[in-house]
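In the form predicted on its own, a lone chain appears below as structure tokens.
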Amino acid sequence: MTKIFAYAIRKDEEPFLNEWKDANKDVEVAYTDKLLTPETAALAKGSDGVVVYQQLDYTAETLQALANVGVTKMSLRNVGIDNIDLAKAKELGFEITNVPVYSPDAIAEHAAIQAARVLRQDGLMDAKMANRDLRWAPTIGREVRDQVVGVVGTGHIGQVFMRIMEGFGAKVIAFDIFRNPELEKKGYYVDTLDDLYKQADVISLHVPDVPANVHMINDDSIKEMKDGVVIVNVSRGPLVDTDAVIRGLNSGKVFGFVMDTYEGEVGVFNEDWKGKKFPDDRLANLIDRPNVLVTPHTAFYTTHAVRNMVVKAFDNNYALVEGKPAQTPVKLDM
């Protein structure tokens, strides 16, 4: 019998987990919550495949680790590949799998929300609730439907966005080397990154952590950009120079700032500070901002999405162990 070994499964994947094995009952399936490690790896042993989710790099000793338990099948539920020793995995015959589209609509969603709230003061009107101050002014709003809104990225994730925002009434303009021709074809697409940020009101960011798109956002492209602007990550947090922002936010030149990724985040995200000593000063610093909307990278997080990354990183191990080909396979030579 096939055997799948999972790591990293969380309460909420559990279901979905259960799903799947009562539709494949001829792959016997275990898991943990702990995550691989060089140590963890042990716990495969016997396995044909194993199923991870992690932002913990999967270093060349953790996958030789997995390879010594004779386990070189590996399925992500998640789209990144960055934190994968990809040489490693190669000299060692792994194929690995990802899911490069679980739900664009959830992070889409998530952007095109925070955003509109930004514009609305929403974090500013929150804390006047909550002191019961209950006068309008100052905290005047800006309609979405006045702003241009710049996407840089026009993938799936980025065409959801578009249409949301589109739905709302902003005029839309995007930037993306690699252009979509219907897109092309509909004239959203300007010359130059300088062009969508000179024009843009609201700026979304929806492209992969590439050498060249680390700290895209940075002090010199926020002085190209228009007074106010809003600046959306929902995407990468290598891609903003975090401290430039803070300076255009200090400065009023940056209006307001939506974090759902940050360069930090490892070892910070996904864990309770309540009662400890917040590690990062900077990030308490965005927090605390009124006009900052900060979320610990859960703009994925639905039930849909979940649904999708266990599903799928489960139907394609099972496709890697019995020798078929994967809907997603990573190429290891990149």
Given for the second form:
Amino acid sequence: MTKIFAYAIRKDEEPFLNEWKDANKDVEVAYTDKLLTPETAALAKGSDGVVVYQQLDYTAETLQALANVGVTKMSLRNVGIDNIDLAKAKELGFEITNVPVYSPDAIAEHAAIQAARVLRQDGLMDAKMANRDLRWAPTIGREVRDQVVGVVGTGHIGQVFMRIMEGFGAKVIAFDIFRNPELEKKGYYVDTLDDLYKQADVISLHVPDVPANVHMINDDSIKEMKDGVVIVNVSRGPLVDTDAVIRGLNSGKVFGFVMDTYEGEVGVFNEDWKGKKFPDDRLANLIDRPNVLVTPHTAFYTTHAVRNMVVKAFDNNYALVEGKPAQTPVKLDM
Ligand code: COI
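To complete the pair, please output the form predicted in complex with ligand COI; the form predicted on its own was given just before.
Whole complex next, starting from this chain.
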């Protein structure tokens, strides 16, 4: 019987895993809540493939440990592949799949809600409510329809974000090195990132963490932006030079910041830090600011998205182990 082993299964994923099991009774599914590490790789011994998700790196050592127990078919429940040693995976003959589209709406909606909340100064208003301060001023909002919203990256998520922002009545402009012909026809694209930085009141990032994009938001790009800009990063932490944004917030150039992803998030997000000090002071600095809305990489975290991540990853892995074409293979020559 075909056997698939899943790592790091959370309680909220179990119903969807059981749903998949019920629909695929010819497959034996076993799982653990433990992450895939060199030490836990042996748990997959005897399986035909593994289903995984973790922010921890899939190091050469981890991949080797999995290969040592005969497993080289690995299906991610998420999109990001930046934490996989792809060269090692290729050398060991791995076949890998990911789930590139599980719910663009989950992420775009979060970006839109948080951007609108920053514009309305909700962080400040919430703090006032907590202090029973019911005065209006100086917490006056900016309407979304009065903003030019600049979208960097017009893939699935960027496009949903554009639609939501237009629903609010904003003027939307976009930049992408890979232009979408439909969006191009509608005239959304500006020629350069600088053009977008110069024109946009709200800038939202929807691009991957590839070397060319690392710290695209930095002192120089912030200098190009309009005074009072709102920056939104629900994509990948390394896109933003956090220190530069803090300087922008301190000077007032940056009106607010939506931060769902953070360059130092691995091992920090999705942990309980109550009563403990963060390993990085910048995080407390940002969380304590009323004009910064920090969430711990939860833009994706909806029932709709989690169901798709689990079901699509298992479908992919089943295809791999049956020697059939998987829906969304990862190219290992990157
Ligand atoms: C991804 O799918 O790569 C994400 O960024 C969401 C992740 C935290 C599950």
